[in-house]
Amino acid sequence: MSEDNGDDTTDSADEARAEWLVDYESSRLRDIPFETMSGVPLEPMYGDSPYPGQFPYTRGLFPAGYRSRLWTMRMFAGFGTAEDTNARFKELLRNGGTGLSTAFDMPTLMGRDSDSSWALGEVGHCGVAIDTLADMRDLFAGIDLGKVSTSMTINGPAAILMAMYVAVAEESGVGRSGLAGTIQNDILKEYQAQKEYIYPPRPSMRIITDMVKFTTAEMPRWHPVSISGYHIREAGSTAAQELAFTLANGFAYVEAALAAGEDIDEFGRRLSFFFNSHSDFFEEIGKFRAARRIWARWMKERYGAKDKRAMMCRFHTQTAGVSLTAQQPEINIARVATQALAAAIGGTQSLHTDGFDEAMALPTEKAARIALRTQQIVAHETGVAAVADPLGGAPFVEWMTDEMERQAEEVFEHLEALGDGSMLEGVYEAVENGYFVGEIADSAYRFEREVNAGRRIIVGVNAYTEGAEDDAQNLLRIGHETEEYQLKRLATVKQERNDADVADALARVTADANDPNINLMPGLIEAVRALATEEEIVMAMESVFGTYVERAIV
């Protein structure tokens, strides 16, 4: 019997390699020498099955890895007015960026206009201010949205911003079906970590489900949800918590879409993820590999996906902003480089690298260019893009991948128990009872105690502090004139628009929100075209959905 099993195993391995080889040879490869700097030829992968591009995708989503295509160098940018950010976008594209990623200011993220009392002193400070469709026109002026993919980091009012993006694209002659990109739209992690929510969880999930339906029907190249662990990690979670909470949220979105009658193979391939790449090099690589494996298995075995694209955990990565230090900020370049390298070895599909000055302010143009050059060095000079999953098979990396999966599965078991077998209901309950917030807070507290006690070294902070002079010069500063400009622009738009059209459009938004059988997106597109402001549209839905107030956890 043992001999038969051995033969079966050998035959299966041979078949897997033959299948991988066919897929690899049919891949369109980049026209570069796949060899070391010294001229030593390199195989496309090393080790045994499962191979890159094969279920459960531990070793990567595609058979040729980065030999066929490098990751998208999607630099996060946004500050001041729409015109300011438009200029930064164009600078990044001129310098070799291959995708855009938009940061919005705090009022926009919270669904408030620049003239709101909430917005005083915050307009344009942590991102770009967007109040109406007029701002969105300026943001993407002169940029071909049919050729450039765009990511937008926004959650509570995500449907409104996506409606603006669709409207602007159509005005420039690019149809919905031609738009490629992602909107973050991950409201569950807002209740867990970032706190930029507006409505309670259940009506928020209705909005997201409507966006999934709309994009599935009309925007086949668009990702309607980017399930984000980044902010969970920035709030202080461990790597395993980031992995587990993020994938659990993903499973919750899947169950909500299935309950709404959506096809797992249709919407599943449009889901994407957003992870943090922190400083523990091997832990991060194990986390990325485990994420692909867990997602593939759950989508196939639990949710019944048959299309392999619905089983693929596609993800964007950003280096760890929380790891950056205001002390000796130039050494952040080294931190970002190692974090970017871990993301590349881990198999990310797109990457943002932080500017070295971001612990003190929004990045200057120089810092953003150095950050982009950092990942270009990783891509073109280190050799990691020549071999798929270059550390795969290393005992430590394989153990770390298994350990990340083990810890994540423990969290899933807890959430399933909370939800009586439903991951969606378990996540709702864990939001309400403070489980996520408590776990993240405990992890953050433990880490800070270790730093304060000197048991964990942060270079330039609690050790090697020579040279930590004041480096606050040459920072990007957003002056009061930005807020003054934005307020005047908003006032002009309000004065020149047709108030009757606005009132009609807002009435439709409220009526649509009252009817769960109506998709919200067409009404939102009509409202932004009428130049209704973001806050006006938010308030129209608030009148139906209410607002969320977090319960204090003792």
Given for the second form:
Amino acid sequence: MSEDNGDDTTDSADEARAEWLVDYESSRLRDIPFETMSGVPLEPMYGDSPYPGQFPYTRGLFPAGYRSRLWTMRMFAGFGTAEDTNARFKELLRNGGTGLSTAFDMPTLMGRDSDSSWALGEVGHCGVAIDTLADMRDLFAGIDLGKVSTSMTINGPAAILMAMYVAVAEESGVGRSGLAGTIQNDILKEYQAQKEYIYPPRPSMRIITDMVKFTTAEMPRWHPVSISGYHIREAGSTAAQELAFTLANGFAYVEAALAAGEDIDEFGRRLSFFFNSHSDFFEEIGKFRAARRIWARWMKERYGAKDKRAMMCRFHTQTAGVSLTAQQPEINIARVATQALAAAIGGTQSLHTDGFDEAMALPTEKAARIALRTQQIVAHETGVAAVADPLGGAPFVEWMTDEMERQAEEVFEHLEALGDGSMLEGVYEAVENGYFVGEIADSAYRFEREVNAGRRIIVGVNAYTEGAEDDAQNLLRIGHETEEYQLKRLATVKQERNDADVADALARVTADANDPNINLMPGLIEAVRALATEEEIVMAMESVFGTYVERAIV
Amino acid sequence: MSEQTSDSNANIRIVLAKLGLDGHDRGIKIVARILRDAGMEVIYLGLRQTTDSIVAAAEEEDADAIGLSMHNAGHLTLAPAMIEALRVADLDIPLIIGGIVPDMDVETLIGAGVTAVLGPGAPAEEVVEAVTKAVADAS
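Next up, can you give the form predicted in complex with the partner chain of this protein, since the form predicted on its own came first?
And the full complex, kicking off with our chain again.
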């Protein structure tokens, strides 16, 4: 693309290199030898301009790559009761994990309490059950929230969970301004892929815009939206669709925040991304590099960002759950390793590696430990962290990066046309007309046909099979006792709280929802402190915002 | 994978749905296309269905079978609940479960009245055959 340097730009190329060197030399480096296993010294990077840490960041966000800081090994965890997950968190921190990542159970994700009829059979199964602030206290008991960074994977009711996190931290003496972390809060991909929506798109965007405003003003170390391609890919999209839909959603959030009068440099630097790392090694690396380049260009050139940090596409990566096979589950360890390597070469800021048994259930403790060890091997043994953007400049990798960008730009053109020049309106329209779900379903079906026809080999599934080998005896099972415990806990909280306070707080939430000029967050924090349940608060807003029902399209 | 359209398949009407909160719909949409390509009449109800809404649709559509997809480890609760709803409605048609069901649970589900369980990675032919056989055995 435009990175070519003809003879007439040699001076500026020299200048870029000199600038990179200054930046590199002012970076704090990890205290380890940057050399090969055999003792050969390594340069911090190889190749030409633009250099790592320079616009458009194709080669990485930082001049020293992982020499200054490795990616955060952020393992997603959550199951059963808050106390169960709290124990898993402490185990991960003891084992060298450096960030907490919370999975919530399905009722919590959908804004339903554990005692709702919708929650039957789901309490604590796919993550932790949180009904009230009391559960949130248990979840983070004994963990200094001023010292960890916490990621919470929740979308529809994200504002309520963020309110709970703020309330718990403040009870423990940590002010909201000291909180570091990310809340996924990416509602657009819910309509496209994960389907955990509550309200229709437009009121949902109002909630998100309120959260962006609130965190910009009061929580400077908090990322209020993690724009997520992960689920789009898991739902069956191609790599290019994951890239394109995710960044388009990002542009939509930017346009919504700009329309609300926010400063792009202020909120832009706190947006972050979440991508999938799948099995096609070079396609994934091209995708990660293209993501940084596209985001930087659009933020600078289209939306007028001036602060470099607002142009940087920072992302978390998770290996592809959908690639894990129930057949011969141990071989998933090898899949996860190559996917983790692609993410590291692609320059991710943090990484979750899947447990080998996750095709069938949440990971057992052993599987989660092996997964963490897998990324520790990539980080410390492969040498991949010693040189920034180690594959940059390779003709195939540069071509793949360009190709991913080209395909994404085609999607942006389509969406822009749909929205008469507005990406935000284009994305709304493409949600409503079924474009996203249709494209994803087509890709998923095409891939499945190819596997079924034997044109694509999936080891252990359509080749190299061994018959029945589902190692089911060792799966993590969530028993009924979780549901019973949680129902008792919720009943106790409901009995002990002050009903008048709850009613007042909920009335305020509804009133705030009715007035688009009022930020919802302070009222939500008051409601969670009064021990209103998640579902009560969801309903208090639903009376104003309505609900979203997807048209069933095959 | 769609070449096995047969006259018998053409007469099969199947209701597919996601029961409860689980939103994983990649698999069931693929199954819907596989069955449609095999010549069946597929009525996909979509997400967030209840046992009541599924029974109502099956009655209204005069369905020969029901297929549910489950990915959230709720199958041991939800599948028996569906069986019970069919029994109460006096609707005697086969229920097929697909998705993430560990081998150790298959027997429990069959014992509870589920006709067939299709695991992850089941080839298209197996999916079509399971439905065809379930409907044939029931009639």
